[in-house]
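Starting off, we have a lone chain in the form predicted alone, written out as structure tokens.
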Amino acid sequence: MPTAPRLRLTFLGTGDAAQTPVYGCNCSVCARARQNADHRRGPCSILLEMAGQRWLIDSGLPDLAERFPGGSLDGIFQTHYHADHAEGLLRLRWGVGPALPVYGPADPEGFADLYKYHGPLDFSRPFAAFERRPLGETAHITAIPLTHSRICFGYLIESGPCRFAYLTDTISLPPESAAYLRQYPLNLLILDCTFPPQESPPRNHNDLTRALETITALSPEKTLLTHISHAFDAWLETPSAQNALPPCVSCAQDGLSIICPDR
């Protein structure tokens, strides 16, 4: 029996809405990022590639038109329509050529006037909660409801024996989403961890305390943290952060590329 094509995922951005370096901030983390591009964190987004097809999860990168010329993307999966996750669509919608599917939650507010003036962007097939669809010929993607200030989905991607979940932006998980994901042992969890540990839960994004609770509940083989703020990066350099991350947990970096395991 032929093996399924390998799925590669690449982190195009791992930062929060402020990104790193933060405008006007001269902390050690932001100063380092200005000096060395390897420490920058752009708008949170990943690229999925498999069997000659390419999909984005989120479109907050403002230079999408330069990175992905017309016809080079098969579709975009939106987690939600906050600006730092959808800004790049504002230019794409003035393009020409074949339709570019944009899948995500059915959000009546959308982002700016994208729904009204959408050009080649096709918003006609929004996801429903826990809806599962084919992704190419051999993979599937499922919309997972998250806890955020507006309707937001994470995604469970299954490719052969490989399963990974991409869960940002969220503060913990809705009970039904946690129960659903516990049915599917995860090779990889990519999880929002915007803030260092806090005594009280943040409003819209995980701190490390809430992120570790989710990791414990889902028991993935490996976890990569994303949607990381400069405050969390700075905290990781303090003595109190020593050994704060379990061995199977680490921070993703912009440009990190992973090939999903095939067994």
Second form
Number of protein chains: 2
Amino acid sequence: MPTAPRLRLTFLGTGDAAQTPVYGCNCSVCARARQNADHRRGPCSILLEMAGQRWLIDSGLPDLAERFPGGSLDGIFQTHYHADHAEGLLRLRWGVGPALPVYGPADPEGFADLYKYHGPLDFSRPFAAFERRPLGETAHITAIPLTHSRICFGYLIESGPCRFAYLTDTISLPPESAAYLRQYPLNLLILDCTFPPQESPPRNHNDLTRALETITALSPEKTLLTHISHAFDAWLETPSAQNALPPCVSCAQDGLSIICPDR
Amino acid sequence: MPTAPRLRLTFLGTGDAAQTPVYGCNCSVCARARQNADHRRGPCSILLEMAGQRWLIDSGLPDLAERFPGGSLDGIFQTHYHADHAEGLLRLRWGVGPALPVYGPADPEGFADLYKYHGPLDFSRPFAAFERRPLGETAHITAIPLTHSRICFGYLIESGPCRFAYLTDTISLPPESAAYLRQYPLNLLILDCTFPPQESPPRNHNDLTRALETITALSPEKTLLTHISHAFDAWLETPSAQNALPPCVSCAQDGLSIICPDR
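Next, give the form predicted together with another copy of the chain, keeping in mind that what was shown is the form predicted alone.
Shown next: the complete complex, the earlier chain at its head.
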């Protein structure tokens, strides 16, 4: 029986909009990140690699053109069009060569003047909510509506026995998205957890309290938190954070690479 | 008699919106720039340094936060709010610390959602056309209206005996700007020259033909061309470009540093 090709996902960035280090911030987390690049958190995005193809989820890396030379990407899945998720497109759109499809929600505004001067970027096939499309020869990707300050999709990726969801930017989940994701077990959940626990829910991003509620609701085998602020990293080092993360929940790091299925 | 402090200007970027190398382009100019970083052209901007103070004209460098740590800049003069002149602000606006003034034209649109989420960036004091303000203790800076696809100012800087104009992005000059600049001799003109000579005038940027017309009209001692496309660099290496640049006209390069007055 042929086996599904292995899917590698790599965290290109795990930071919030400010990234870590935050400009001008001298807190211990930001100071450490300036000393040691292993502690930096860039704009939130992942790379998917499977059977020689490569896609991004989000394009906020400003140096996208250097990291992924022309022709090396097969497509970009946008969660949404905030700057920290789309900045890298600003340079790619002045490029030459074959069209590079950029899939995402049908956001009439987009980012800056990207739609007006899109160059080889092809925005012509946005996702509808819960639309499921092939990803490469053997996998599928489905757009999952999230709760954010503008239209925003997470993505469910199904590759052979591996089923993982990438959910950022969001505060909690729309009930229909939670119901959709609960239909089958999730091997891996990658979830927005921007802030330490707050008394009342933040507006556009999870704090740890709401992230843990979503994790409980979806019961994934494993969760990696992302879109992490310097404040959350700082809080994790305080005594009140001891045992705050359940055993199957941890923070992603820039550069972390995972292979699915890994068994 | 006290002498004026020396003003150092450094070209941080001399490229057009696409920069060099252009994403996905394999022309000889772009290939060379990938081989040798000395031939790269980043987003068009300069650094001004005088008596311990530092200002930028334009902020398109995506790695502004790395190059100029919090507290190291005294202000940013925006020519306009196109992405390749403002992208670096996207990260700075999430910073902490004292306000960083960003002066420029009163463009109601700005860039992306920068005005909405401006953080420490202070956009509250835009320039009016031909407004002249102090720059540091001893110099002055004046906003010079240009001709571009959106409201755009060049800047005239007067420091002791040194008088130089930074004019990009523009196609030719509005007559009143040319008249203003012709009042006194210019030691140095830094001018948009995006394209090789074209039969008819381009819409938003100088080709060499229109740049030379402006140089003739302003009669500066010396001119450095900037906002240079890969196509102009490629054309300069063709036989038809021999002697195309008059003796006092040359192309700026990223990293080029000039001290005024230099005599």
